[in-house]
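A lone chain, given as structure tokens: the form predicted on its own.
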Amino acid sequence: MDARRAENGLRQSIEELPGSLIRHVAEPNMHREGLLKLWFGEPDVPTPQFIKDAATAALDDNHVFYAQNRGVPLLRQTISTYASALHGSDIGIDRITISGSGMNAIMMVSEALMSAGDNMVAVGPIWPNCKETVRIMDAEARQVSLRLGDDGRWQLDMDELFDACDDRTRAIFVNSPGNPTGWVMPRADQQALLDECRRRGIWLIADEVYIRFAYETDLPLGRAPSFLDIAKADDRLIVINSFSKSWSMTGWRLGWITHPVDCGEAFEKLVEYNIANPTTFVQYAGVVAIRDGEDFVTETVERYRRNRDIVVQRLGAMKRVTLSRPEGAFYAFFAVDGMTDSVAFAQKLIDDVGVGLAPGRAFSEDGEGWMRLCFAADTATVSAAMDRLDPVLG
């Protein structure tokens, strides 16, 4: 039998894909009474009513049929206008492809770039799905991990990152602001990485789904630095974005890809062979989210900023905790002194104090000994979680 086939006839690489350790912890405990659930990375508030109303209106207008593979033109143009204003450069509609979620976008990018025997180098710790899509393509996912500096901030060794690349490296993957660390890649490092990718002909994949969640920035709309600020239109740069986080639309499954113009036809085909087209009426809700949602985004970011400050002050003061102040996203990623099994520790926190967190090992082996707390919740819940964690970690 082909060594690449499992006993059930499926590809061995698919059978060997790991399950989500976050869901391993969360799913058996979802219905526990009184549990403070800070394990998943999503806002705790429902989608705003004006976005839901737009979806209802789209249904009433019978936007229920197949649409263009790359997305309805109105949404693509809305994103083009939004992105051009956000980044201060012309990002034309011909560089925008709509996806059925950020995750769908990541999968299609791997399908577009990776072949068996290739490799991608990712900056970690990182949400595991970003790397597993590469393994689905029978390619190799490598990782260069951030380290805490003496100043208590996450740092990336750029030389280590470049040294991890070889003649089989097709892409470097960067998630900034980062999940789970809250790290924001400095502009100087972005420029150095972009220059190196240009020199070596390596694709740069930027996951920027948390770009609107930046807490220490002077950029317009309070956003984080983006590779789109400094890249040329024909650079080998692919940027992934999503409606899930900024507009509280996790269950809607809508995202987009920004890519060079000459990649549009390829992504049109990949959309066809993955989902045929993103859900039509949801795309019209996406138009309204961007057009009318700026106040909602601003209010959300300010709420998370307050929560971040509470977590940094209280969790950071607990004796067993090592915590870097998150500069972006909405996670606190912290080490626990003496803890060696984050999955077991996550269950212990559920059983003993009623707080559900994500185990650090879910984000690679380098995350073992760490835990992730999502503070995209109401302030009372975040404060209550600190009260419950203090007897264990203080």
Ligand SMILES: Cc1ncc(COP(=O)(O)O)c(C=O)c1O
Given for the second form:
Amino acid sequence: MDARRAENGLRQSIEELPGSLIRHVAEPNMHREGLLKLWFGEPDVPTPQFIKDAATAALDDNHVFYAQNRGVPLLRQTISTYASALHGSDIGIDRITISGSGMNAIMMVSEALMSAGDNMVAVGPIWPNCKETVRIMDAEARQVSLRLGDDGRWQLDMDELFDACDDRTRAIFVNSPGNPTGWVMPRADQQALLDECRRRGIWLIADEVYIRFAYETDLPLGRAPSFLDIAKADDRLIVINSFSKSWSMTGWRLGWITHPVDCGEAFEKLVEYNIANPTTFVQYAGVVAIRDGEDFVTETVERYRRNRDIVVQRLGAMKRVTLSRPEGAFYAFFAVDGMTDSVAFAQKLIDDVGVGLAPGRAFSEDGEGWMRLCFAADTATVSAAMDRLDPVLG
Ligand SMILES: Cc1ncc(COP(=O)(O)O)c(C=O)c1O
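One more: the block was the form predicted on its own; return the form predicted together with the ligand.
Next comes the full complex, this chain leading.
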């Protein structure tokens, strides 16, 4: 039998894909009454009404047919205008391709870049999907891990990152603000990484789906630093973005990719062969989300900032906890003294104190001993979770 085929005849690399450990913990416990569920990474409030109304209006206008592979021109133009204002440079429509979610964008970028035997180096701990797409392509996903400094802030050893690359490295993957870490890559590190990628001809993939969730920034619109602020239009840079987090649209499945102009045709084909086009009427709702959604984004981020402050203060004071200070995204990632099985510990927290968290092992081997708490919830729930966790962790 072909070594790369599994018993059932499917490709071995597909058989080897791990299931989600977050779901492994969450699914058997979802029905539990009174459980504070902070395990998944999604906003707590539904999509705002004005975005839903835009979708309804688009349906009434019969935007129900196939559309352009790379997205309806109005949405691409709206994103081009938004991104140009956000980054203070001209990001033309020819650099924008709409995708059917951030996840779909990540998969297409892997398809565009990775061949069997290539490798990608990711900064971790990281949301597992970013690396598994590479394995689907029979390529290798490597990881260089952030370390927590004595000041509670994550640090990336840039030399370690560069040393992990070799002549089969096609891309470095950076997710900042980071899931699960809350790490925000400082501008100086972004510049050093971009310079190194230019020098070695390595692609830089930046997952910036949490860019609007930054709590310690002085950039306009309260956003995190982006590679798009410093890159040139023809740099080998691909930036992934999504409507899911900023506009509370996780179920709508809409995102976008920013890429060099000469990659447009390749992404056009990849969209064609994956999904043909992102859902047409959803794209019209996306236009309204971006155009009219700034107040919503600002209010949401302010709420999460309050939640983050509560978590930093209360969880940070618990004796068994070593907490990384989340500078962005909406997660607290913390180590628990004496805990060595995060999946079992997640179940114990559910059973004993009624709090549902994600096990650190879901985000790579070196996430073992850690837990992730999503604070994109209402403030009362976050405070109640702190009250419940205190007897176990305090
Ligand atoms: C780092 C990161 N990238 C991408 C995504 C994908 O978001 P979506 O597929 O909902 O756009 C997520 C979702 O949790 C994420 O955490």
